Amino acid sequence: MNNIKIAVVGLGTVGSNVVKSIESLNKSNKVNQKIQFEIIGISAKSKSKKRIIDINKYKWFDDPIDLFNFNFDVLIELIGTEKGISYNLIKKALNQNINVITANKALLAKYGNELFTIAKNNEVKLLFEAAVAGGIPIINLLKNSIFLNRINHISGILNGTTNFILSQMEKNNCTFDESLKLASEKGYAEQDPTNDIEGIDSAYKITLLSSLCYGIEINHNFSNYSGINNFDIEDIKYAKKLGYKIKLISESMLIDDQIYIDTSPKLINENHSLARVEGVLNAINIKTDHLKSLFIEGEGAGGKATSSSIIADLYELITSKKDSKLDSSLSNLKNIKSYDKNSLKRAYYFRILVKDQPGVLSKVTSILTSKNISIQTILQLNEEKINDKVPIILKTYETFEKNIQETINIISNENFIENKIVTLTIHN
């Protein structure tokens, strides 16, 4: 292909930066002097919205489906709906032998198996570097640089919004609401931040990474997740006393030929590489049979960072062979079972707010012991007593999650309990 014809659908921050990047590439001839990228049409929800590009240079389509009345080689889909128009456009393009580049992690996490099969059958590509970790080239790394490694474990911080909020809470002693407000003011949080703060966005991303890492079918139902709105600034302070930070960590691993995928706020040792990732940055840690630890960090969101990954996919289209290793692997994925999280052994953090009365600590420890939970560290913070309420902070040795849940149920029914018990996993 000497003249690459492109249709761009979705012209928000990312889409506008993609168009701007394509314009720059054409001027610089950086890719190849014989190759030009021609944007044959653009489409978005609003034509009047202020953008960093001059949309009058291009043919505008109110209905993106009308783009298919013209010939083009690549559809860049940046609308981002979980199904609806995004799904219809991608499926139609693939069925018409048109390559697709997308940043739509939610759609791929739910319908990727179907769409990758269509792409394979029609000998076109469905590329998604921008769907995970913004500008970090993690997809390219997995499918090329460490393709022949056996991956044992992958973990990371995959959402810049939540990492910014947690960083603010820790560094500036801000509440969750104050930190979320600041994230919104700086443009780091969506108008509706639910998917970010409840861990859904990160869960989609680790679902996709798990499929690539282990060659398994994409199944978002296997992905356990919880958000960062179920604990308070006090927990960040107490975690620090124990030598930890709290981060929203996504991880996956194979256990007995079953997959375990989880996204949740966890205590992580303050000396761990992931603990030092601040602000809106993302980071991923991979362990393989050849690499004890591969750590990669970078911008996880934003127009320029995500646009960089879109352009990387565009470059792959014009340089790689039709039958790449990734295309073959994504159309021949294993169907495996999900590992029962109740069978997983982890260490845990507890914060229990109790009435300041004799025998409470003894009763709590007795209940833990009855459920085969051994205590590694205990802090009874009498100096932080407020209105005769005292926080008890516990760090346990590794135990089964089912033991933790049973313990919470028992302690919660005691008459000395003053608030909901907070528990967080400690990342190993």
Ligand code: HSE
Second form
Amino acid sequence: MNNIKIAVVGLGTVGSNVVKSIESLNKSNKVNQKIQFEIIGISAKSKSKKRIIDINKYKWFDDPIDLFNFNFDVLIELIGTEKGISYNLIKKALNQNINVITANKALLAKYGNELFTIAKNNEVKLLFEAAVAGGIPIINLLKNSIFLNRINHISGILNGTTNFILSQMEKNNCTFDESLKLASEKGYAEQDPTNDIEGIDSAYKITLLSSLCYGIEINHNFSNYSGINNFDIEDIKYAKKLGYKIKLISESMLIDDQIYIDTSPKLINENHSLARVEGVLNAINIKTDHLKSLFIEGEGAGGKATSSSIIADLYELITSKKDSKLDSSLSNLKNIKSYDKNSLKRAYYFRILVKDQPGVLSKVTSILTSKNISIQTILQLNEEKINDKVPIILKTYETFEKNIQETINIISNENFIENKIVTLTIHN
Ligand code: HSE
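Following the display of the form predicted alone, present the structure of the form predicted together with this ligand.
What follows is the entire complex, opening with the chain shown before.
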């Protein structure tokens, strides 16, 4: 490929930045002068929307399917629908031996196995650096630099919006709703932030990372998740008293040849590298048989940062050979089972609002003892007492989730309980 013909579909913040980046590639002395990038056509929902690029320089397609009446080498898909038009365009391109670059994590998490198989059979590439953690080159790092390491554990903050919200709640004492509103005003949150705040966006991303880390088929059903919607500022405050922060952490590991994948808000020691990741940044921590701890942090969203990953994929396209690393990293994938999360031992944080009366504390501790749960720290926060109701904060040693659920069921039925019991896992 010397003259690389590109079609760009989807011209939101990311798409417009990608066109701008491609324009500057042709002037870069770092690209072999024999190679020219040519945008043969663009398409988006609205032609009249204000953009940072002059769309009149390019051939416009109201219907992106019409692009296939022309020859091109690469489809850059930035529409981002979970199925529908994004799926149709990507599949059509791969079936016509056209390479695809996409940022569409939802689509790959759900239909990745099928689409990567088509790409492999047709000897074209389906590249997705921009789908996980925006501008952080995590895909390239996993499939090239440390591909032959045995990965023991991967964890990360993979969603900028929720990290901004949690940081805002912690630093400025804002409620969840106030912080979400600010995230929208600053343009960090998507128009519909449901996928972000419910943990779905992060769950898609850790599904994709897990496939690369462990050489397993993409199976989004294995990705457990819960989000931070309506998260209570109290827990951030109390976690701080125990020396922890609360972050939406995605993680995955192989246990007994089965895969455990989880995204949930967790307490994390304030000295852990992930705990120090603030605002809209993303970060990833990887532990391998060769590397005790590899940590990478950067912009996880935004037009310019995400565009950096798209042009990294373009670079991979022009530099890689057909039978390249990507083909080996996304073929021969193992079909394995999901690890039963009830078998996993973790330490937990509890917040219980109780009537301040004699015998309550001993009742709580005896219920925990009856479920074989050992308490590491217990705090009764008298300074937070309102109308004879006082919060009790507990940190347990590692125990099974099943024991925690049973404990919640028993304590919830006690008449000294004044509110819903909050439990969160503690990241280790
Ligand atoms: N909305 C995501 C975030 C970026 O806030 O990190 C795209 O996945």
